[in-house]
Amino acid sequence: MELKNNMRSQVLIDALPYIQKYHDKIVVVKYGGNAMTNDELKDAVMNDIVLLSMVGIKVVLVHGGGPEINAMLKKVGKESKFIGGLRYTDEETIDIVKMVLCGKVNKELVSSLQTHGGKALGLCGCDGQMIVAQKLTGDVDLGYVGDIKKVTTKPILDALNNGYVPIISTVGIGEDGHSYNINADTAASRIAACLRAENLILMTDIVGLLEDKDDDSTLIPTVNVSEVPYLKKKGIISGGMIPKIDCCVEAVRRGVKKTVIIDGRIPHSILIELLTNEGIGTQFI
């Protein structure tokens, strides 16, 4: 449907407040899910961030890539292992690890938010020592999987203050030198929090979070952290929720405004949640 000119000029005086609102602010995005492998919502996502760049706002989008990665395993003939939802990375592992994530997967990012008219820098975790790790240590060893110890925001910070949006990729390095792999959800709440960011979207597929997880009509649109541990009592968060909300409680804990999760099967989700009253998914504040 085509928009007359009164209603396109509704649309930007309604977003107008939330331009003010983020002009200058940092907003870290997490970007994964059907939002990197389908290709009208990746040039949406790219125009989105676009559009937030020019009017002033800074984007810093950190990217995952495990289809890619899986599909690289495949073709090398090595079967992917996960142990409760992280992947265990050994050394040939973390190899291509490093040459999806941080070759393919950035490169083409950055190139695509180029075409679309965006200014876009590739970073590694490794970059500068921006994520320095150690091994994540627990009842399984999980090989080069990575806890992160600290966040180094200047190459970011010098990125967005010179116009570009900074592209992350989530291998961090050791203080022996060895590159560990890091969970995106966990790396981008942690640099937002680092950047104290005035909001981290986390890009899913799915609305948010269900009160009842079979209706996307059960939507909880705002949760406190304090109410957190309630909600997993309840059962309300349970399985692979439990990582995620858990990233959100603690950006939040650390200094992030409020941290939202998001569907990323939709197109224009950043903006919706960004520049509108009602915003989409699940804030946590």
The other form holds:
6 protein chains.
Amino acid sequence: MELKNNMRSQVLIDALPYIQKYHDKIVVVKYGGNAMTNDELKDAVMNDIVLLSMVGIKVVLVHGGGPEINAMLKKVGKESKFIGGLRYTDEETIDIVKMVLCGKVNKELVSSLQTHGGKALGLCGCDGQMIVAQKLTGDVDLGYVGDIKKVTTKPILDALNNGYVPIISTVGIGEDGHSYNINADTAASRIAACLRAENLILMTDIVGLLEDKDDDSTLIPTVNVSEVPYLKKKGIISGGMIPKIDCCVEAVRRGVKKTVIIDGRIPHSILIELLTNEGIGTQFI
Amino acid sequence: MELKNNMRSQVLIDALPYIQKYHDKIVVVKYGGNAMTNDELKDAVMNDIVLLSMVGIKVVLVHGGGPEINAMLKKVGKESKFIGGLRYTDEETIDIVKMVLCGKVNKELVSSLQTHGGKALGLCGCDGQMIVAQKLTGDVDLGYVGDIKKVTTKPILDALNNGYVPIISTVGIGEDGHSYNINADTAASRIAACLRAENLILMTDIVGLLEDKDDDSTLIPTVNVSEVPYLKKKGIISGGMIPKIDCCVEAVRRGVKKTVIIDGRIPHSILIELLTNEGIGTQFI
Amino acid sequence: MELKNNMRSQVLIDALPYIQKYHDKIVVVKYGGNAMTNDELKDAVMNDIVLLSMVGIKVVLVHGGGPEINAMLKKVGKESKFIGGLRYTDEETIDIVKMVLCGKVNKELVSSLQTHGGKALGLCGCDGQMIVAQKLTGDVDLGYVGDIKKVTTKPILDALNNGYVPIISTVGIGEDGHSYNINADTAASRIAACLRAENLILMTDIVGLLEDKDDDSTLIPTVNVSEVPYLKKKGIISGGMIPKIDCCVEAVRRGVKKTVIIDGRIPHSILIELLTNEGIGTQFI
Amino acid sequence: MELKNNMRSQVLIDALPYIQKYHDKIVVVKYGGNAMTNDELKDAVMNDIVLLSMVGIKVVLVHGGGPEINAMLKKVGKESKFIGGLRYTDEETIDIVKMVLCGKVNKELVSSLQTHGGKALGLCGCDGQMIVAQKLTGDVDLGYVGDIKKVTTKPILDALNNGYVPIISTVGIGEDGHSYNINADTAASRIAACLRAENLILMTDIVGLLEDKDDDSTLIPTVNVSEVPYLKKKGIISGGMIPKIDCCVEAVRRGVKKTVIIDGRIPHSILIELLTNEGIGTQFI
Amino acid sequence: MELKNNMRSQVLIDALPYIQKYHDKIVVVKYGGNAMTNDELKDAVMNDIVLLSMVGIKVVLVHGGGPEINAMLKKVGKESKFIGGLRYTDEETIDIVKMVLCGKVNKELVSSLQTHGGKALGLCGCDGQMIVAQKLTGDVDLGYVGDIKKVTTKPILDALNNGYVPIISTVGIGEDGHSYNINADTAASRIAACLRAENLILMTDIVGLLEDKDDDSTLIPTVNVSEVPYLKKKGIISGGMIPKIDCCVEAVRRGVKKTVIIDGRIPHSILIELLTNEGIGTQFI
Amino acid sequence: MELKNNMRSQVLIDALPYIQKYHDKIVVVKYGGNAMTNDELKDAVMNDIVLLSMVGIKVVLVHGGGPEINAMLKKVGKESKFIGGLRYTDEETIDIVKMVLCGKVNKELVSSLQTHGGKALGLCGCDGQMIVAQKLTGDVDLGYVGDIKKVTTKPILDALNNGYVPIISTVGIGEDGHSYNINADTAASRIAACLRAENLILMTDIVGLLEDKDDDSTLIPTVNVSEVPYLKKKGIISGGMIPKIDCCVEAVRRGVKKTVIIDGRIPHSILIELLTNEGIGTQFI
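Take the protein just shown as the form predicted alone and give its structure as the form predicted together with a further copy of the same chain.
Below is the whole assembly, all chains and molecules, this chain first.
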């Protein structure tokens, strides 16, 4: 890219009010989708997070890892079984989930962030009993799929205060010591709320909330959480969007200043959202 | 057990000088062998560690996980291959090693310690770049088997200062960000040295160093590290004992006050070693 | 005592939940009676306190010294005069009381605790104006016998924070600077209340509160403070027990979690009370 | 300026290694020349400094104010008198110098930085006896022109630690309490050295050091301080450049990592120097 | 002065209760009038302030500088124009005011206090946006004469905590960054209130409030602020006294313990007011 | 005393350089002689110490109590026995010494200082094992008369840091836990040395060191410790002066800036010594 110095400096100066806005504030990023599988995008995300933490923003990274779990299950000859969009998680599955999330995905993210010049610490819900879970109740028995009962922010705040970006696998721990599979969006939402985060960013593989789902130009940039029931009724929020947007609403209701669904397929989408005046995707306030 | 109160109080009082000795000091425990597979022994170890941390001793737990790695390799249909006692670790194997150690064994230990009333934080060598590794050089190419280049104690000390027992998986990280399989005894030895530990305890499945390996009554209770070459020459230290005792020697040489090989098959062997005047196994000073 | 190692470790593990319960909490011990005159018992008490402070319990020791005061008064040819169980304290007597308590008993306890491996600091009510007293009013003029007007906890907390066991003589100071003789049970009760202690232990020469005062097997292990008036009416609490139990009630009413009357004639009674599941004597809650 | 988001984010990411390099480091900026008189340039400088302090760089601003002093002297009918490039400073002149620098220029800079969103604190050499001066000795008597005897960094570090950008007028204070006029370049150089600054930036109205002073394309980007005598001998460093470059050499000799002469006429020249890989002007190392 | 040692020590001892009273408390001194122009009185004031800060009293010095401003205006050929006792302040005048107050008077006071052995830091209303001002509204347009909108105590408290006597010029800063001339009495009153000062001392050139303004023996030593309206009605408070006494009333109403109008023409009047039992002048409570 | 205000303020100002000199410095005062028995003098000493601590001087008070010990020994019918000027101290005597010093004299001083507005904490050599002693060896067996083996300054510094004037009884503690009678001058000298005190003041009942012991006008104001052997040889230092002056020499040799023998019979002699330019008595430097 050929950019003159005056343009470079102008871009930096343009970012100043945004840096000031988020300085010393907590931003929770739910990392997932293409941004996690495409190498170039991964690289961009890591760079973004190192930059954000360097300019004084306290980033907390929460990740899932569905595709890697599926791959591992396949490798050990175990069929992935989903009921109502949620993974049926028997004893053997939760073991695989834990290994893949905490032992593979989490540690690779920690390594990667450090290779990019950051400092990171991997945590899962059992470390310092951060995410206390209980069996999800409902019509169907999903096995070791959990509901969050309590979030202990101490391990996260310790990591931030000690100068690390906390990278969190959303495996929860029951009061009996058993592990539970927790939906990463839900966990990110609860963690953001407990940390009184300034912003919760959910990285997805969609442009944002569209009035007409086949037309990207109908992106709704801002939604007030009170409008969500109406948008559901109208069918604008539907299908797989529902649980994700429910997480947004929940986070805002519990005190997060804003939640944004961004298009993780765009490189540096986190940076664009946080440090430019355009923003991308749909924000819920 | 039927014990009168006066006996109970006497036992507690007898422990006092040992508690005073280790108060506020760091003790590194390398956890492995039967003590890690037998449920009753595991329970006793967890209780011991909670008690030790409660009376003001700073315990750092380092663990391996060979049997669990073998089981998982078998499950994915991958043959375990050893060369000169060391696991040949190709790309696929290091992934399994990492998952099993950091994602399964480590997290189960964290959960278990907390179920017993302690506070724990799981760490692996990549967290905060704690264990920087490089490819082990030698006659044979062992793949991703690593040698420790540098230990950063900050993540361990942060955990201790924040009130947690750090539980460490010995997966190291190369400067290129790749993971390396590190021998747990070696890692425990180096970590103990860097932490200036008061004591390094290696849990094993043997009684200790025996003059006559077939006669438990010939246990050598104390060895000065300068005598080790002579004991090797005489064949008293031989076979699988050699690398383990080399770790003991190395730790003492680098500043650890003493290193003890204890019999992990005895319940509460850690407590007996640290808080009674008998000690068990063989200590190197 | 011949105890196998497994028994030793079991006793230590059995103590764990109690250590956890009192960890970082304040326990006030009123020291007196046989436990203070019998050398073997004294030794056991000192060991107990060193052990308790080593495992993280904040012990505050409050002592009287009646027998030593009597001995000294006799030595200077002064008759001990008691009115309604309280010592008539004229100018000369208060001088002797002060000398014996603050100059002899207190300093001997400080020395003794340190000889047993602890760290101690002797304090009396005038240090840092810790116990502000006023003349006890009532039907009879008892001279310089005082009532506690105010407790300043700063000198006690300073000592605890600086790593010492505070050992307190209960000589109070009037606003005019004159010294007053304060009942040690009363002082311990007020100090425990002001420190929001977890437990106040009164060492006595009785088994505890008995339904039938001639039958030790009728010990009442637990009394709710609301039952005390009824027990007084029934005559179960009577005589010299009344003021002591009033101190227990007062402490509980002012916020101490529990108060225990223990039999100081049993060696290590403090340890048994705090670190075993039996407890001894009668607790008031 | 029309810039796409991907370009914006790329510019930010490109700045990351430079932000990391200067993070938590002290950078001293000598502000002067056109950058101080042209409104647009002033605006850019203020924005640069706010941005730098926001991304964790500790900026210290040192300023002169020759043109404003001249204007004020003229206003009160006092002739500006220069001897060998230095202002002859009698009693009346030092009063005007002090008023203009500390009371006008300094306070306007403080206000301006704050209007741009920063936090600033104005200091002069007499505050906390920061710059202790003595009469400059030499062939000619220059009146109250001073030489720096000692720099006390405490007021500067206090300001930085309290979260302010310190803005410094270079009026020194004699041990007799009299004020002295100190050359701002010299003061910036000494202050940078005493603060162990990472970088000292001197803003000037020239492109940098040129091999052929009439040809901007002959800019020498880097000079090792050991080459300076040779460059003087060759006449490449000559005239008014000599004292300025002597300040650069002096700062590097006393421990500043590098000193840069930048062209203050280019907007955002500070940002370009610190946060891009081009740099501008001539650096002395 | 020939004073015997016993008299010297008695004076010191007599000061003790007053030192105790003001220890660690904030006292704001509005410095002005003769005490600021007469060299001997200046000397005494500086000594007083160094002594007070040495004995643990937190002194904040607020100053005006009318005569010096007039002199400078005259020097540049600008007429001083007063409307209703307030200086008409056009653009040119506010520049002179700022230069004289912040650049000359303030810095001379800082130097002087340090020459007397103290540590001082000069501040004006724009430093750290300490005094945010807005244009004074009223019947007449007075130009850049300001009203205090907000006082930020952080820069003052930072200076005190860092060990300096803060010396304050009362130039305020508008939200647009423009400077405003603020009456020093008013500023001292507001600053004292925001700092919850123990005492606000206004140095004047009068004996205090007199019942008969021509008879010094009719000094009213103490006035309750509730009596002020009555004293105004009776004409005892009149003319130039009115705004000054309004400042006293305002300070007391906003939480300052007492405000005193003292006769700055008496050497060491501050010391006499604070450290003797006589007090001087008139106090408002 | 009729003193005009200007005289009062002058006295305070005259004290300023001395306050500055001792500010935040430790001054050890050995209290004894008439100043301790005469009520008016006692009152003056207490006032002096409160004043000194209020103006930021860290006073440590060390006291003896010979007359009170004698009185008590007499009261219990025990003869005071001196050998070579030192009290023969058998088991019974050391008990009395301890009671009188730690229980009576010390606590009365603590009370008294507090009645005068100070904050005090009584300490003896056994508190925190402050003064570790061993049996004084020599030609004659003096019983429990001790020599200082080690001074632990922690309890003294803790008291100073917690805001108290430490008041110290010089009863030492042997490593066996037994108490020893320590000469108060010697103890004060060692404590001052270990605290790196600025000044050690020994209060006595003499004018100072006189050339002609019968002529007060021959007072030697200053002695360099190197001159002491010569003064001893000449007989100017003789008799009871020898051990006292040896303490002065020892303190200076071990790092105390100066030691002064002052005439405690003069009221406020401490204040005169520390806060006036006259000084009294003889100083050793």
